[in-house]
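A single chain comes next, written as structure tokens; it is the form predicted alone.
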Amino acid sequence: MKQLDVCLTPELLHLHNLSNSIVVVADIFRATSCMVTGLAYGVKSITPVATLEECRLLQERGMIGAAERNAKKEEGFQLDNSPFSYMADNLIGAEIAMTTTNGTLSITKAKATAVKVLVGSFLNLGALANYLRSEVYDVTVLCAGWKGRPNLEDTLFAGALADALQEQFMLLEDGTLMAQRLYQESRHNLLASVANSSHVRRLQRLGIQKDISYCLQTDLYDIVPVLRGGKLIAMP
């Protein structure tokens, strides 16, 4: 029978085994909500780097620029990191490079030797699950984290993920286990479960309270983002 497997921060990815794995990245403040609602809205693709460097590049080359660290838009760059800002007429058909704290860098860890990579969120929690359920292969969700530490709202989407999945996979390991037990634990009000979170109060200092609420929002979208050729798209 397939497994589901959760690592909690790209700091221990080097423990799992991706050989025959696919890779769910969240970073549900803000990365992969956005790249979901990107995709979702007619962005065409969306070109995860990890430097700040790579993404000037690739802006210069054309492609729309999106930049944060540290939560704030970088400055030379076209886009921040709130979903809002995918939302946006003008990027319908739009290849867009991002570069995030912490969500696109574990893209780039992950893409190395998963069988493939894949953009999980709230917002496309269901879609998500009924492609995993079809797939013949392993999954390990790859929680992004706050510069190597595990966060909350990462956990809790990996713990959605596996209780929506428990019944076609496996879950064998503590982290997994742990990660189901605080989704179902929260499941009823998640803003309230990470009201107090690190990332909440960091995104509340800088007045972006609407991304919050929205990025904890199940299902709005019946999308699956994969990598291919180094870009992101919307699956067909």
Contents of the next structure:
Number of protein chains: 2
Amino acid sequence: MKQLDVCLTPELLHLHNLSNSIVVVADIFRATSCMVTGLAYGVKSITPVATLEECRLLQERGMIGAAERNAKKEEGFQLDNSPFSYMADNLIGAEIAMTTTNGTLSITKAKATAVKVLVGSFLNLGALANYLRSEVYDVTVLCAGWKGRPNLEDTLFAGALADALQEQFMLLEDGTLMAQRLYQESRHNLLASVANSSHVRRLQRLGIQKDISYCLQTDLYDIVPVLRGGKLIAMP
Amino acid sequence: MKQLDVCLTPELLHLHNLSNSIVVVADIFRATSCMVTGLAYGVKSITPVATLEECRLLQERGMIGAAERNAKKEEGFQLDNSPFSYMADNLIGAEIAMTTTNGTLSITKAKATAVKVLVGSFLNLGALANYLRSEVYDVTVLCAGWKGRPNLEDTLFAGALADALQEQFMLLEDGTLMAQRLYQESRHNLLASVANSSHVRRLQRLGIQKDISYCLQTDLYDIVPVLRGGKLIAMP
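Let's compare: the form predicted alone is above, so bring in the form predicted together with another copy of the chain.
All chains and molecules follow, beginning with the one already shown.
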């Protein structure tokens, strides 16, 4: 039987053997929720990069640059890290280069050894689960966390995916068990559950409550973003 | 107000600033439960060491050597890692050198920068909480985990301590919040809660169910083990 495992932060990724595993990266507030939204609205590709410099370079070469650090847009870039910014008409068919505090670093770390890298969020949870059921590989959910530490919202997403896949996958490790229990306990009110988390307090100070509510909606989009040749695209 | 923070595995300890913090190390199954039991029963001191070689050296110099790897006693050492072995009359007044898969490594890691290193378990939860309330320092609960990964039983202990101290300490970080929620959900039946955890399955294969039940009992002993000059002693 296939296994599903949860890695609570990229700082622990070296403890996971990814050689037979698809990695699902989750940075719920807000990088991967933005990626899913953009690709669902017709963005052609999103190139995740680890540094501001790479992002700037790609912007100079004609891509649309999106750069966030510490939950704020960096100066000199065209796009911010709010999912509502990814619904714009001028982004249909566009190529985006993106760097964020946690999410894009997780993607660049995972791609070194994983069979395949997908991007997950509550917005495309059902589509992801369906796709993973159809594959032969194990699954590792990589929570982006916050600056190396685990966070609540990404753990809840990992728990939601584990919960959806528990009939088809073995859930053996304690990290997985803990994520699933935290999700089960709060599945009926995710918004209340994250209200006290450190990142939500951080985002609320920036006045982006509506982003939080949006990112906690389940199954808005039927797409699975996959990394191909360094670019995230909607799986055909 | 003082802060209480939870570090889910020693692999994440570098992300925690310990310069104003007392560290409470927890390796519930079974290292720290053994330490608390031994010191409560009259062991004079326990010297935690990271390697088998150091432990062997100290045994040759007259200490009682206790060495465990992968939940089993290592050959050539006098003592194993079952708390019941620490209740023996011949250990009263004895000096023990101990090395375990996860617990002693966490202690040696923490002592480099922490204000003070204490040892925690459910067995001395109340005594620990009372002592920490009386101190001026922040608290970091360091879960020993399993080979770098978080585990359920140490996380539950961290949650229990956070829960006991929530009136006197701020609980700001998500790791702390998650530990507390997991504890609150299972406080009334810890044994059932850990029944499915990876380490309990591992221990059950070794036939040590009674160790598990023992280590989940709360407030058997009114002692606080503290590291002084490389040795754990019961705080006077």
